[in-house]
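A single chain comes next, written as structure tokens; it is the form predicted alone.
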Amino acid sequence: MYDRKDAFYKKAKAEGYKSRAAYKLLELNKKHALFRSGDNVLDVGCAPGGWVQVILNLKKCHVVGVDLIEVEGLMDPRFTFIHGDITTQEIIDQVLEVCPKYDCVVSDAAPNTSGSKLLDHVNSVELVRLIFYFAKKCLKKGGSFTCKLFEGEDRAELVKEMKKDFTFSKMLRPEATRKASFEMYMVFKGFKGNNEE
């Protein structure tokens, strides 16, 4: 029986992949052309390093990763990596200060979870609501959001308030999301740039 997990999990390791959700963000940039070369990219809950991995092969980018776990094995001259909590002023300051402006926001983060399904979707709510809120503050005008959510009740609501700051956006599940997995993925494009500003 076809295990798509499996076919996944083994062609990350065939082709130097640090985890299947590589393929994750191949299929959306191929859809939505997320990054041009050039780019500044922030990458938020990045560890393992799959995401990086699939910015610098893809376009001549410059990547700053925030995680709370370590990244081993990725030595680019390109990468830059934070180890600590996005949600502290401290680790939000050294973001700033690598790069004070991002074309291109990405994060597959996801909060610990628990087993509930509803506890994980607010969790999970809760975390890109505060993701959101940074990239806004640093995000250059005309750049792009991208991010997983976990289905629930409460991703529309969610969904409605950050449209209000693109022009463009699209939820998928790219196909290496595992089958039991209520996990999605929300592209934004076009940022309006901040009124703050």
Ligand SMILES: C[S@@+](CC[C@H](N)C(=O)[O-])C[C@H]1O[C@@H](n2cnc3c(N)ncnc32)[C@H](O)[C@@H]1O
Given for the second form:
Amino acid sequence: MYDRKDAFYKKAKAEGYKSRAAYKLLELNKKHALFRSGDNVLDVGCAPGGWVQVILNLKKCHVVGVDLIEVEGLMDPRFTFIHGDITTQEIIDQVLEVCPKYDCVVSDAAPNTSGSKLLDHVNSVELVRLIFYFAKKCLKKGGSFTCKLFEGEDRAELVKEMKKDFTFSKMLRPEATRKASFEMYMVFKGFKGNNEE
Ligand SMILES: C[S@@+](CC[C@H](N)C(=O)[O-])C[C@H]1O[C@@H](n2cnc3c(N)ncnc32)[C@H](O)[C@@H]1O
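Please show me the structure of the same protein in the form predicted together with the named molecule, now that we have looked at it in the form predicted alone.
Okay, now the whole complex, with that chain kicking things off.
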């Protein structure tokens, strides 16, 4: 069992972040400078909205967030929320309607955990693949893709594939990650832009 109300949870409450996950993105950004002012950012699996808060506070970005569940109480003229499943065409169309090209795609989306590490890994790989496939369609040349993965044996093969489309890649496990969690984050920068018409 983990302590749900650990130090990062308490810090998030005190500092007004909607999730402890905010600190993971802050660390990823500190290490890899993910956002620049004016960027259009797609945040997949954005609820309850910690990452959205981080991005809006850090730089003057515009954020489109997608989630299966509603984001409550996050009103900002630079934030658009789309309620639904990123793996469906209907939601993909809505994301592209709001903004056809993005500078950054970030994804903290994860399948519901089952208790089986293997099953969770397999489901996570499948979800990352789908999001990555879409990211390649909507990223601008030079853009970045950052996502969460539940660790497992298919990671190496997946990363090998994904790396081909970027000039830089890095795997890391932010400090705010719970000790018992087998999640890690992958940062890809410098999209080679082979989706330009
Ligand atoms: C760990 S939470 C994200 C936390 C968020 N980054 C924050 O800072 O508040 C993962 C989210 O991914 C969402 N999610 C999982 N699969 C999804 C999918 N196929 N489409 C959209 N959202 C999804 C879940 O509903 C959940 O809210």
